[in-house]
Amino acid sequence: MSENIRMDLLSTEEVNNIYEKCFLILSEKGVKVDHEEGLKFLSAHGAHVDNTSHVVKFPRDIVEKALASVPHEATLTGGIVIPDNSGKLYANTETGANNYIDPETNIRHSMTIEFDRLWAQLVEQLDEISICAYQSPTDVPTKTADIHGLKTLLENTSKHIMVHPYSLNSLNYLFELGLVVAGSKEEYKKKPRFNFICCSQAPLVFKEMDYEAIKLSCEYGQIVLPASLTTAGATCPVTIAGQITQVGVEILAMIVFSQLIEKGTPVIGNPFSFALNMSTGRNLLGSVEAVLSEAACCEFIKKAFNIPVGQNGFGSDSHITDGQSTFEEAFMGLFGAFTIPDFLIGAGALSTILCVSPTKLIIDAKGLNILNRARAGIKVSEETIALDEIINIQQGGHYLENKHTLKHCREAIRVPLFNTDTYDTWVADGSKDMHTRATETYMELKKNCKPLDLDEHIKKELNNIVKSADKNLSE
C-alpha cells in the first residue's frame, strides 16, 4: 500500500553530515543573544556565555539533551495535533502583509484594521484553514500593530492564531489579551490561543524581543515557533546545503533556549528560505531555488530534531492572482504534498507576502484538498484492485451500473472553483475564469462574515488592553 507518498530531497547520509555540522557551529562558533538575564540564565545552565560579546556555545551534551525533551508533536486551537496521524496537511495563513487586494474592486489599499477583521471572518468560514495570523494594518499607531492585530483576530476568528510580534514592549500586552478571552493564566496554558514566531536575525543572531518571546512562551504554555528567515547569498550561503546548515542552527539553537527554559515544551520548526534576486536585490520565495531550500530545510528539521514542522506552500512572489502566481504555489503546495511538512504556509499571500488577496485565500483553501489528496496516494487492496468485476465485465462493456463503481464513485475529489463543464456549457454560464469563481464565492462568504459572540466584559477588557498599550507604548 503506497499511502501517504513522500519525496526525500536528502539521504540519510547527506542529513547526517548537516546535523553534525550543526553540533559542530554551535559548541564552536556559538551564537550572539542579546538579552542579558538569558545569558545569564543560558551560563548557569552549562552553556559558555562570552559575556562581553554576547556569545554562546552549547556543549553537545546540553544539545542532545534539549532534543531528547523536546515534543515529538504539538497541540493547536479545537484539538488539531500535528502531526497528523492520517498524514493531512494543515494549512495557515501568511502574517505581516501591509497590503490588501479587495476584490470587490480589484483594487490593493494598504492594510486596515476593517480589512484585518473581514480576513478573520472569512478564514473563520473556510474549513480548509486551521491557523489564522493577523495582518500589519497601516491605520493604527505603529508600534502597537500588533496588539491591535491580535485583538482583532480574537474578537472574529476561532480558530489558532499565529502571533509576529513587533517589539519587546507589546509581548506582555499580547498576552494579557490571550488571558482576557482564557479567563485565567491557568485556563490559558491548558488551550492557548495563539503561539508567537520567534525569529533569528540571521546570521546567528537573537534580538532580545525573540528569546525573551521564547521565555514567555514557555512560561505560558505555549507552543515556540522558531523560524529562521533566511536569504541565500545575502543572510545565509548561498548554495542550499549551506542555507539548511544554517537554518538547521538557528532552530537548534531556540530548541534549546526552549528546553532549558521549560523542559518538554512544544516546539513547531518554521524555516523561511529565501532566494535573492541578484539583479534587483529582492527576496524571492516563488523562484525554484526557494522552492527547494524551503522544502529541504523542512526535511532536514524533521528528520534531525523530530518535531512538526511548517512549510511556505501557497504564496507567491506575483503582485497579482495571475499565471505566475498560479504556478508558483503549485509548484510549492506539491513539494510541501510529497515532502515531509505538516501544515502548508502563506494562504492568500502575494507579492512575497507583502500583500494579501482573500480571492487567492479561496483559491488556495480549495486548493489544499488536491493536495492532501494527491499526499494520501494510492490504495492497493483486493476490493481496489477490483478482479472480479473485470473478469465479469462482457469485453467492450462498460462499469456504470457496476456495483463497485456505485461505491466508489463519490471518492474523486471535486473543486468547486475548478471548471469542469464543456466549452458550450461554460460559454452559456458567462465563460468564467477561475479567479471571477472564487470572487464570487467570496461575495457568498461575506455575506455570512459577522465577529464572534463574545461577552461584553470580555471585549470591553480587550478595548481596554489596547487603549493601554496605545498610551503607554505610542505616546
Contents of the next structure:
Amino acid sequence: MSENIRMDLLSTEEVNNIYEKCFLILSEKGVKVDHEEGLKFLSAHGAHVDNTSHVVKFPRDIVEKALASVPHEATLTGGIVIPDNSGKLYANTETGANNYIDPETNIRHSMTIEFDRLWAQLVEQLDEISICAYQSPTDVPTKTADIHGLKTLLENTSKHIMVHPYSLNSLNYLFELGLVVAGSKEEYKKKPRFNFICCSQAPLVFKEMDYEAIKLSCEYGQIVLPASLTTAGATCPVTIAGQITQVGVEILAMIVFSQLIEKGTPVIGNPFSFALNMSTGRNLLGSVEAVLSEAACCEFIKKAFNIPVGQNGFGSDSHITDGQSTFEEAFMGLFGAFTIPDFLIGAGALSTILCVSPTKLIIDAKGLNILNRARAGIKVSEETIALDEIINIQQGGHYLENKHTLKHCREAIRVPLFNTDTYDTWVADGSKDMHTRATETYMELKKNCKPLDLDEHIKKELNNIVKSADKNLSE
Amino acid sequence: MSDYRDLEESILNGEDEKVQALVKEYIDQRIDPMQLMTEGLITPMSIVGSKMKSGDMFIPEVLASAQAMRRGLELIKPLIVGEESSIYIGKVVLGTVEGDLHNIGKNIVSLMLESVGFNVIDVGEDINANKFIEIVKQENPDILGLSALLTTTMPCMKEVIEKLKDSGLREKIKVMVGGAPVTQEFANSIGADGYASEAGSAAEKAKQLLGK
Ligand code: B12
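Okay, that's the form predicted on its own, but what's the structure of the form predicted in complex with the partner chain?
What follows is the entire complex, opening with the chain shown before.
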C-alpha cells in the first residue's frame, strides 16, 4: 500500500463539471487547425471541418475513443516508467532560456552552444535529473538553433530529452537526429528518446508546427508532449477554473490528434500556466495564482484524461538565486510533491524561464530529494508507532542507544547543500551561504564534465544532419 | 487635474457611454474642439498612463479607459480643422516580426503609447521585412516599433532596418525595438534608435525620440 501524501485541489464533481465543458467546447466551438493535410485527415476521421475558417469540431464519440486508446503510462529513457509505482517524482530541466548565469563570475550572458554542452554534461552527473532540455543558443545560425541544441544534448547526455522545436522547418531534422542515435526506426520506436513539445497557440489555435510535430512524433514513435501555455487574463480566462478549462480543451484536442494518427501513441500532458502582473503585463510563474493553477491544471488532466503529467516545479520569476527564487522553488515544489504530477519541470530556471543557472540546477536537483521524501509521507504501523520503545523508556531518558533508533536512523534524508552546523563551525568553514555551497558543488562536477563516448559514425551523421540543416534553412 | 473633471472621472472609470454623452454636451456648449480634446481626453489619458506606471491602474482598466477615450475622440475628430497629426503627439507603426506570433508584450506597448497620446497603427504579428517597408511607405509614421520574443526571429529586425536604408526611408523615421530577448546592446548593434525593456519606458523612449 502506498503511503503517499496527496492533496486534491479539485473535487470529483468539479473535475466532472470541467470535463463536460471540455467536450462542449470541442464539439460546439471547436479549435483552429492551421494544417491543410491535417484538416483533410481529421475530416476523413469524423471531425467537422470548416475549410475556410480552419475550425474543427469534434463529436463526443471521437474524443471518447481517443481517451480510450491513449496509454496511461509512458516509458522514458533508462526504463523509467511514469507514473512511478511508488509515487516517485522525477525532474526535468528548464528549456529554451536565452541567457545563463556563469556561477564562477555571477555574470549573466547570452546563451551559447558551449553552455548547452556544459548543461548536458552536468545533467549527466546529477542523478536527480532524469529529463534534459536544451537552452536556446544565440551563437549558432538562428534558424537552426534548436537543431544545434538537440545535437549537443545527444552528444553529451544519455538521459531522456525534452525536445522544444522553434520552427516548422526544424522538425524533420530534430527527429532525424534522434533516429541516428537510436540506430534504427524499430529501436527508436521501441525506446522513445524524446518527449516532443507540441505547444498550442492559445487560445484554441494549433499552428502548422503543432500539428506537424504531433504527426511526426507518432510516425517516429516518440512521446507526444502536448503543452498548453496560457497566461491568465491574456490568452485564457483570468480565473483559475477558466484557465484549467481552456488548458483541458487544448490538451484534449492534441490527445485526439495523436490517437487518430496513431492509436496508442504515448502522451504526457503539460500545462505551463502563467499569471499576469496586471500592472506591467509581465508573465509570472512563481506567483501563488500561477502555482495553484499549474497544479490544478495537472490534476485535472491526469484525473480526467488519465495520462502522465509534468508540472512546473522549479522555476522562479527572480533573476538570481536569492530568497525569492528559493522560496518560490520550495512553494512550487511542495505543490508538486503533494499533488499529482509524475515529474517536475524547470530545474535551473530563473527570470520566468528566460535564464538558467547551473547553481540553481544543483539546488533544484538536491531539493527534489526533499520533495520525494515529503511525498512519501508518514508510515504508521506497530513498528513505527514504537509502543514498546515508549513503554520501556525511563521517564526523562533518551532513545539514542535504542536498537529501534539504530535501525531507522538512516531513513531521514540529509541534503548536503543545507547548513545544519553550529554558528562557530559554520564561521570556521568560511561562513558560506547556500549559493556558495552550490557553486562549489558545480566546480566539482565541472571537473568531471565530458562528452559521451559515441561511435565515430554517429558523431559524423549528427554533424551531417546539422550541416545540411544549416545549408537548407539559413538563406 | 483638468477643467473637465466629469470627463476625467468617466475616462478613469472606463465608462464609454458616459464619456460620449459628456463630449456631446461640451460640443453643444460650443467648446473649442481642440481644447476639449487635449484637456478633456488627452490629459486624463496621461493620468491613466502614470497610474499604470505606478501600478495603481491595471491593464484591463487602462484598456477600458483607452476605449472610453476613443469613443469620445470619434465625436470630436470631425470637428477638428486641419491635419489629423495635430491630434496626436506622433504616429507609430508597431508589429511583431516575421516568424513570431507573440503579441502580449506588443499589445501592452501599443496601449501605453496610445495612453501618452500617440496614434498607434498595430499591424499584428508575423510581419516580414518587405511588408513593414510597404506599411511605412503607406502610413508614413514617425516611429516604427518592432517586437520579437524569439532569438530565432530577432534577425528580422536587422533586416527591416537594412531594407529601410535601401529604400531611402531610414532617415525619415525612428526605429524602436523590444521583446524579452532583445537588449540595448542588440539594439545598438543593428542600428536601432531606441530600445525599452517594458511598456512604460517604451512610451517615454518614444516621446524622447521625437523630442516631446
Ligand atoms: C506567453 C508565451 C507564449 C505564448 C504567446 C501568446 C501570445 N499571444 O503572445 C504562446 C504559447 C503562443 C507561445 C508560443 C511559442 N513560444 Co513562447 N513564450 C511565452 C512566454 C512564456 C511569455 C511571453 C510574454 O507574453 N510575456 C509577457 C510580455 C508582456 O512581455 P514581453 O513580451 O517581453 O513584452 C514586454 C517587453 O519585452 C517590451 N516589449 C515587447 N515588445 C516590444 C516592442 C517595442 C518596440 C518595445 C520598445 C518594447 C517591447 O514591453 C513589453 C511590455 O512590458 C515567453 C517566456 C518569457 N518569459 O518571455 C516564452 C518564449 C518567448 N517562447 C518560446 C518559444 C520557444 C515558443 C514557441 C516556439 C513554442 C513552440 N514550440 O510552439 C512558440 C513560438 C510561436 C511563434 N512562431 O511565435 C521561448 C523562446 C526561446 C527562443 N528561441 O528564443 C520562450 C523564451 C520560452 C522558453 N524558455 O522556452 N509562447
